[in-house]
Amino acid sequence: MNQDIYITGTGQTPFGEHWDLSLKDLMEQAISKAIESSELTALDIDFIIVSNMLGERTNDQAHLGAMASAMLPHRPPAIRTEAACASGSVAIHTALSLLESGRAETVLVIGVEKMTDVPTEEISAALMGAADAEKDIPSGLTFPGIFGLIANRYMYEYSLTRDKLNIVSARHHENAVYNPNAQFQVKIPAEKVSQSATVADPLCLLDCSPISDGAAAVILSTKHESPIRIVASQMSTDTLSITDRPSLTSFPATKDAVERALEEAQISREDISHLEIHDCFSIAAIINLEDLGYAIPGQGIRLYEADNSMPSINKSGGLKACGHPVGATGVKQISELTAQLKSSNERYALAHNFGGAGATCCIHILENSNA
């Protein structure tokens, strides 16, 4: 970053099934909580960015920037970002660019998704907008199917057993017990994961992140200081379809983005104490840890086999147990890591958020100046 950018406020709704709340209601709740948590007023916000993927399909609502702007008394300029499940982190990345350029001094980023009001098959079809409509959809693939193929290949190449894969979801559910905003605040024994219904062999229901409603908001500022600031923001892209890639067992966009983020922050990965990674499916969590450089290929599961791995991994419960309202996830990660750094008094944390099968990836590194 070419200047200090502070996280001055955060807010989040609980993630889950909110039958009595609209998309607008969720946005309002998260925005109010973010402003209340800060020392700012609504009038200090001079730009808004809304991250959302599915508004047109699930809520018959586009133009969410204008909707969010109308929630503040002075109606600041506002836009919407969309990058599939990476929409939230791309919104953060965009906000940082505005702040670095001087076009804005204080930006509100709000991620929101309302997914439970439509049938599951419609959500599955809508989410395939993050894949290749010419190469992936005609073959009948869904995202569980895509990651089922990835899991099968990974198991073949590295001899990962089904029993070991169970550990990932079990660990994330254990973490979510302590998160009041998590969709599933219950422990799940590891053996129960593979006993749940098969969704796309070898992946079972409990390997998959859920359909969720929710919103998260952060306020970023160059003008108003706080102990937590963002010291790196990097974005990388890859092919939309996995059929155009040389390997199914690694996401090159993650590797590229994390190396550039570490260089930008001028730290090593060993300096990072907390990770929030994109565990849309259990196999993705393992691959992500390898691509982030915390394990060699084939050994990512070892971080889950350790009782107290460092850095911490998805203390929020991750996408799997905290929930995955896709447009809100990347923003929630920043909000969550802000709280983790304040609570632990550690110095650095890293957020990893991708869209599609790793087609768009953002890495953000946060620093706690009080540590």
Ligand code: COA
Second form
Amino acid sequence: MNQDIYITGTGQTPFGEHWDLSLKDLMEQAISKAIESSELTALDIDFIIVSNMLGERTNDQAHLGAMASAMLPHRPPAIRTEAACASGSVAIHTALSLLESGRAETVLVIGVEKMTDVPTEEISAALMGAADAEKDIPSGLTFPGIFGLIANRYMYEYSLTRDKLNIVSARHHENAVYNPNAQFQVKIPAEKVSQSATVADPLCLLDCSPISDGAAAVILSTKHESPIRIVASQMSTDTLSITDRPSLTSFPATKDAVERALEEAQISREDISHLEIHDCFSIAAIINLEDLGYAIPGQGIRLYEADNSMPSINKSGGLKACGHPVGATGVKQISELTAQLKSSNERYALAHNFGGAGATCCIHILENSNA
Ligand code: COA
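Taking the form predicted on its own as the starting point, write out the structure of the form predicted in complex with coenzyme A (COA).
To see the whole picture, the full complex is given below, headed by that same chain.
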């Protein structure tokens, strides 16, 4: 980064089913919490970026920038970003560019999604907007279907057993017990994962991130200091369709973005103490750890087999157990890691958020100057 950019406020609604709250209510709650957590007033915010994927499809609502701006007394300029499940991290990436350029000094990023008001079939169809409409949709694929194919291939190439795959979701559920904002604050014994209903063979219900409502907000500033800074922000893309990829068992956009982020932060991956990774499905978590360079191909599961892995992985419960309101997820990861760095007093944390089957990937690295 060519500027010091501080995380000066964070706020999150609980993730889950919020039938009594509108998209607007969720945004208002997260924004208020972020402002209350900071030493700023609303008037210090000079730009807003809203992250959301499905507003038009699930809530008949677009134009979320103006909606968020009207929540502040001085109505600062506001835009919306959309990059499927990576919408939140792309919003952060965009905010950092505004701050680096000097166009803004304090930016509020608010990620929001309200998915539970429509039936699962409708959400599954809407989420397929993240894939290739010409290639993937006509073949009848859904995202559980796409990751089911990926899981099958990975198990074939690396002899990963179904029993071992169970450990991933079990660990994320165990972590979520300690997160009051998580959708599922319950432990799930590993064997229950493969005993849950098959969704897209070999993936079962408990391999999947859920359908969620929720919002998360962060305030980023070059003017108002705090101990936590963002020291790297890198984005990389790939083809929308998995049929255009040479391999199903790795996401090159993650590899590219993480190398550039580590170089930007001038650290090595061993310096990082906390990871929040994009575990939209259990198999994705394993592949992500390999693409991030923490394990060689085929060995990602080993980090889950260890009792206490270093770095910590998805202490929030990840997408699986904390929930995955898609537009909010990338923002929640930054808010979560800010809290994790403060409470552990460790120095570095890394957020990995992707959209579709790894077609947009953003990596952010956070540094705690008190550590
Ligand atoms: N993990 C744990 N529990 C879950 C769950 C999940 N992923 N999804 C649903 N449940 C629970 C519900 O809370 C409910 O419990 P209850 O009976 O105690 O109330 C029960 O399972 C049935 O829920 P329901 O809403 O009927 O499930 P569903 O069959 O409609 O949806 C999935 C289940 C897995 C199909 C859906 O969660 C899904 O599509 N997930 C993937 C979302 C996705 O693709 N995101 C984008 C990633 S790229």
